[in-house]
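One chain follows as structure tokens, the form predicted alone.
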Amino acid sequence: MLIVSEETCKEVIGRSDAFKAVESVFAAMSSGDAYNFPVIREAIGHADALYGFKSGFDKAGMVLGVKSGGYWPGNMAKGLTNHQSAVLLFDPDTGRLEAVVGGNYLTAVRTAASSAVSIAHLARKDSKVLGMVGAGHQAGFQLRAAAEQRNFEKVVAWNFHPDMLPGLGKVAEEIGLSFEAVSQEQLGAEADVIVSITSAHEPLMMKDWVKPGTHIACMGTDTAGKQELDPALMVAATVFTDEVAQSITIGETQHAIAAGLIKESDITPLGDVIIKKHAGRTADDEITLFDGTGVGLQDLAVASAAAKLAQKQGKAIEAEF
């Protein structure tokens, strides 16, 4: 059995590795070669924490496992990240435990990779302005991954707490992009691509603020009740997601579905675009929207890549189990 620590994951997995792993597993899902098992996610009645399990099997990549963890909102005050998790990987042929992999860093990079894959396949090629809604721990990961998908020239950003925006500005500066803190309305008016990554329970971007041709990656809504976007945006946009069943229950589309504004059949798996089953964007003035709910197969894909790279580089701990 391999043990791959958080620090080792940071050493062996980069954005390119995560992008390839996530893109491949989305394609496998649409091809019928990979599927997620039902998600368990519960409030534990202690520390305001949410805890759960995400699991699945990717036959194409021969990856079987489970991610266990959740969200502890008080962790920042303790010097820890709010999201805490670990991934267990099993041999699909025998069921034996193959690896225990740290999940915190990988959760951040796989979430960023997911939005990056959507930008790569759906955003206009001439996109120049990247809009960031949210400036928390994951926003920097999102910004770096998104910036690699198009020739952006500028980042415009908004956050609930404006004092957090300078940190995101430093990330933009590091990758050579100008940065401006703006209102939500101005962000919608300027941005060609918008990435939202918050824990909001109300719309932060309204339909009338978003210009034609925009691509939106909505990455924060992963629980019943959460919401980042005006449901009317779902009507105006061509909607894609990682997994439709999860999107309509805990993803951003849950609100538009509940209001009868769209149907389940209006939502397309992003994997269908990757395997050329769906055309994706078909016009420059089309609004495209990706509802990134975060599926277990993403975690398993990047964890498997981390385990293989760590073993190859001699950085994994080998233990009897």
Contents of the next structure:
Amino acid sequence: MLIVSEETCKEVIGRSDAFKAVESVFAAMSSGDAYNFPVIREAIGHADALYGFKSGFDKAGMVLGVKSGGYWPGNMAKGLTNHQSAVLLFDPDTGRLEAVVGGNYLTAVRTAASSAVSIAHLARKDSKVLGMVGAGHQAGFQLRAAAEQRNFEKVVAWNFHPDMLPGLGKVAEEIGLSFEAVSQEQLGAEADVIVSITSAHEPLMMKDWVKPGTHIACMGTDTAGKQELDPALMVAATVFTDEVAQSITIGETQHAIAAGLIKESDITPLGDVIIKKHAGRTADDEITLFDGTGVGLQDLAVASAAAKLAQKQGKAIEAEF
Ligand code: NAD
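Cool, the form predicted alone is there; where's the form predicted in complex with nicotinamide-adenine-dinucleotide (NAD)?
Below is the entire complex, every chain and molecule, led by the chain shown above.
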């Protein structure tokens, strides 16, 4: 059995490994080779914590396992990350535990890889301006991964807490992109690609602010009640997601579905574009929208890649179990 620590995950998994793992598992989901099991998420009635499991099986990649963890809002005061998780991987042939892998860093890279895969497959090739809505922990990971997908020249950003924006500006500077803090309206008017990654519970970007041809990766909404976009955008856009069942219940489309603006059949899994079952973007003035809700199979895919790389590089702890 392997133990792969948080630090080791950071050493062995880069953005391109995460991109490949997430793209492959989205394809496997659309081919019927991989499926997510029902998600459990409960308030435990202690420390204000939310705790749960995300699990699944990828028959194509032979990855079986579970990510367990959640959100402890008091952790920051203790010098710890609020989101805490670990992944257990099991041998699909025998059920034996194969690896315990740190899940915190991997959650950030797999979430960034998810929006990056959507940009790679759906954004206009000539996209020049990247719009960032949000500037929290995930935003830097999102910015770095998104920036690699097109020849961006500039980042425009808005955040509910403006004091957090200089931190994101530093990330843009590190990767050689100019950075400007703007209003939401200006962001919509300038951006060719928009990534939203906030914990908002109301629309931050309205339909009329977004220009034709934009690709939006909506990544923050992963719980019932959260919301980042005007539901009217779901009608204006061609809508994609990681998993339809999750999108309509805990993802961004929950609001447009509840309002009767769109139907479940209006939402296409991104994997269908990857395996060429769906054409994806078909016009330069089309708005494409990816609702990235975060599925367990993404976690398992990157954790499996981390375990393999760590073992190969002699960085995993081997333990009898
Ligand atoms: P964070 O706490 O570090 O940052 C929160 C962000 O939301 C900041 O930009 C903050 O200014 C903004 N925000 C807070 N309250 C707001 C409000 N009322 N209105 C608008 N913006 C507000 O969190 P994070 O780790 O960066 O995560 C951001 C979001 O992404 C969370 O909702 C988290 O649950 C979600 N998330 C999604 C996935 C996925 O797979 N889709 C994975 C990880 C995290």
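Owing to the predicted nature of the structure, the values given are computational and were not obtained by experimental measurement. Whichever C-alpha set is largest while still superposing within 1.5 Å between the two forms counts as the rigid core. Positions refer to the first chain, counted from 1.
Align on the rigid core first; then say whether the Cα of Lys211 has moved by at least 2 Å between the two forms.
No, shifts by less than 2 Å.
Quick one: once the rigid core is lined up, does Lys78 have its C-alpha move by 2 Å or more between the two forms?
Yes; that C-alpha moves by at least 2 Å between the two forms.
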